[in-house]
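As structure tokens, one chain now follows by itself in the form predicted alone.
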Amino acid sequence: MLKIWFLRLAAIYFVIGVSFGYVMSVTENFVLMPVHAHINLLGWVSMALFGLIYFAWPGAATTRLAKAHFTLYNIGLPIMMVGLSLFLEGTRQAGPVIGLGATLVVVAILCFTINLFRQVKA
């Protein structure tokens, strides 16, 4: 299940980040171009791969690290997202909040990699 709710969140965040491309391209303002850049690779690209790789590996699936991969990743993303664009937007103080979410994402993909050395075999 794990592997579906991946690639569900994918597309969301596909959705979003297009969104947020079409936004930016019809008011001419790309000051959240990071932002954009960033739902892109990390919650379309990146977790359409994670749905991928655990569809190819099952058994990967199903480890206390792929819920701790999930559960950090889908919390990470959109508190550094929220700060990322706040921040953009002028608020300085919002850096914490970008450095929170990017920990949480860093300590997921750490998982991942973990979990993928540990359950993917040659």
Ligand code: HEM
Second form
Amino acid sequence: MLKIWFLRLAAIYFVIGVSFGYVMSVTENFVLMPVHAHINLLGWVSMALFGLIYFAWPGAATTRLAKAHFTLYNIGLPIMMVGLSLFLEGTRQAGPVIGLGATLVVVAILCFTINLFRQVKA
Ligand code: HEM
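May I ask for the structure of the form predicted together with this ligand now, the form predicted alone having been displayed?
Below, the chain from earlier opens the complete complex, with every other chain and molecule after it.
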């Protein structure tokens, strides 16, 4: 189930990411360009890869580390993106919000990496 949700959420992030790109293009306002880039790369590309990797190695998708990876990543990424949007729009106090979200995302990626080394073998 976790692998399917990674793919579903990746597709949703893809829609959001390209929508940011579309709005930036038509309004010629590029202030939120880093948000667009991170939603597309951390949201769409990375999450689609997580989903496909968990499909290729189903055993890796059932561990506690995989659940921690999924949960922390999907709490951290929206927090980071909202914080980054606020910061770029001028709310400088949003810096710690970015830090909180980024910390959760990095810890999630550490869980993914440890899980991968333990579960993905030739
Ligand atoms: C309909 C789809 C998309 C549109 C309309 C779009 C539009 C844009 C625009 C207008 C910029 C700003 C360019 C600039 O000011 O230099 C940009 C930057 C960027 N986009 Fe997209 N984009 C799309 C899809 C994607 C996807 C799928 C990805 C990644 C998977 C992506 C990654 C990036 C990155 C990394 C940057 C920053 C580039 C830099 O720093 O020079 N974009 N995009």
